[in-house]
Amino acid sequence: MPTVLTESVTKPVSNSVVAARPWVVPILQCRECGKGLKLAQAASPKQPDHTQDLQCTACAYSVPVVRGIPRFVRTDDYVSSFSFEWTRFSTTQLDSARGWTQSEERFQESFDFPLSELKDKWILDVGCGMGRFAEIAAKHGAHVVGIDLSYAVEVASTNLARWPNAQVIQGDARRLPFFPESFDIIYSLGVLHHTPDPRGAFEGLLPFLKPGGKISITLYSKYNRVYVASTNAWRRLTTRLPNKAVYGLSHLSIPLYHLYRIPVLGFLGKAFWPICMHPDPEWRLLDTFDCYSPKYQNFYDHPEVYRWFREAGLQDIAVLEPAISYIGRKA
């Protein structure tokens, strides 16, 4: 069940931000009448944290800033498996946290060019969850913003608090608040197959990337048809369960790992029942759980994603790692 945006859906933190990056306001549109919104002091807060409104420069429409976060929409939805896993697993992924480069190695992957090229762009991280790849492009100099459908923007916004140039909003991937052709670079990874309509949310992005500029996606191989077939078949039963549940099952993959690397016995473990293979412990809960728990998953191969990019009329189209994954430029 999604869950209502009120004071205590999460608590505050003491990084957090506490007010809207101002930078940010001009890119933002009413989704009413298509004006353009100004930060204002609310008048009357309903929430302790609720300091900032944005409100539209020509209509009644406003957004509440809570924390920080323009909050665009008022549930969870149907991601409330991710409002819980990355509230758990706030820095498990994190390099500044893990004093690794793991998600920087996994983030270059997906381009086309070096990261340094990343200073000055405007970019969209379109799913953000808890700030993974958002912290990198941020490091690297971008003005970057975040978007989450799920409570994990709380996470995101303290673990991005130390970068001015990154701002975290809650939103609809499928309904973005944003002036066409506000970026240089949107990305999405690992989120997309997460929708109801992949396809049509990848479409849908289209239109706020400037011309020139480019999107990256990484979405679900469909290619381990052992490995769909059996997830799919365990997800009929998961996906109905809380998350609490799913999540305490999921703890059955710290010991399975080491029985799974033995010949012969794990590829039949991993045929019954796949977990991820990472040798964190602490990882490989999360991405198991991460496995079972949404409501929506998809799998794609590679001829189907290359007609989306091509159908769309995107130029420069180059097959990346890791999984399906493709960058394109707009014309």
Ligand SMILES: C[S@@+](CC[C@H](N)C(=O)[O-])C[C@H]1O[C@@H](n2cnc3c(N)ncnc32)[C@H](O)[C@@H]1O
Contents of the next structure:
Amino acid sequence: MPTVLTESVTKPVSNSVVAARPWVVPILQCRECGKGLKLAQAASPKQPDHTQDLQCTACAYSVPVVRGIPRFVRTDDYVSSFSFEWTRFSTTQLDSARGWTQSEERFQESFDFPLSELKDKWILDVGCGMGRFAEIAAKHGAHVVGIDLSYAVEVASTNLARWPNAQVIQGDARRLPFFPESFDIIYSLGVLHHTPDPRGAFEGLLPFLKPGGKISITLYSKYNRVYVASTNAWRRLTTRLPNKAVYGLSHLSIPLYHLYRIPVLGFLGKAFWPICMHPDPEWRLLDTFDCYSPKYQNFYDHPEVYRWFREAGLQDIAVLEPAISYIGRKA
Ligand SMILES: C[S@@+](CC[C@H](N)C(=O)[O-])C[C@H]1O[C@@H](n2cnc3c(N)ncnc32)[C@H](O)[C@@H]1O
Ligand SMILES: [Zn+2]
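Moving from the form predicted on its own, what structure would you give for the form predicted together with the ligand?
Below: every chain and molecule of the assembly, starting with the one above.
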């Protein structure tokens, strides 16, 4: 069930961000008439944290900015499981909170150049979740815009509050509110396979890339056929359950991990009911919930994703380590 902004799930983790970053405004485009937007004081505030509006400079189009986050959608549509997930696991994978570099190492694997080259680039993080990768891009000096359809934006904005070069937007990757050719780099890690039309969503990102800019994506791999068959079978049930029930069931991953490390028993257990096997129990719980709760979940192989890139006219296409990951350059 989609949730609207006024409900309690949207309560901020903290109020540390109160206004949109002015530097993001020049790349925002009115989706009614195609002209630019401007920031203004909220004309008719609907709640205490609604302090600004983004108004079209030419027509009556306007979107609220609530807690510093422009809201280009009115609900979280089909991603309510992610609103639930990132509200509960707001810092589980956040390097700065955990005092480790796991997300930074994973982020580096999504590029065929060092992260230091992100400095001063305009970057779009599509499906930013709670902002773990945007944090790394910001740390490396990029202007990074994180967009997500879910109320993960509440925690992402808080997680990124200390970075004046980061801006979070609540919006739909399939209807981006930017002028064409706004970004040097677009990345979308673990997101497009959760949309109803992943290839269409991928192709829809390309107009927003500058000529010569790079796009990097990661999708779920279909090569572990037992895992795919088993999770798909379970998901026929779990995607019909309330998020709280799937969350409860996912707690089994905490003790099962130890059982699944026993040879033979583990092999059979993982085939019957796959769980995330991360050594950190909180991460394990998060990723097990992440596997069984999203409404849409698709799996891919290399020839198919390579074809997306080739047929979109991308150049310098490279396959990267995390399956299935590709990067390409716009001609
Ligand atoms: C598995 S999470 C990945 C989050 C982040 N990229 C990471 O790896 O930590 C997938 C995210 O994609 C977002 N998402 C799914 N469909 C979307 C859409 N159409 N537009 C924007 N975000 C979307 C979900 O809300 C969710 O936060
Ligand atoms: Zn307009």
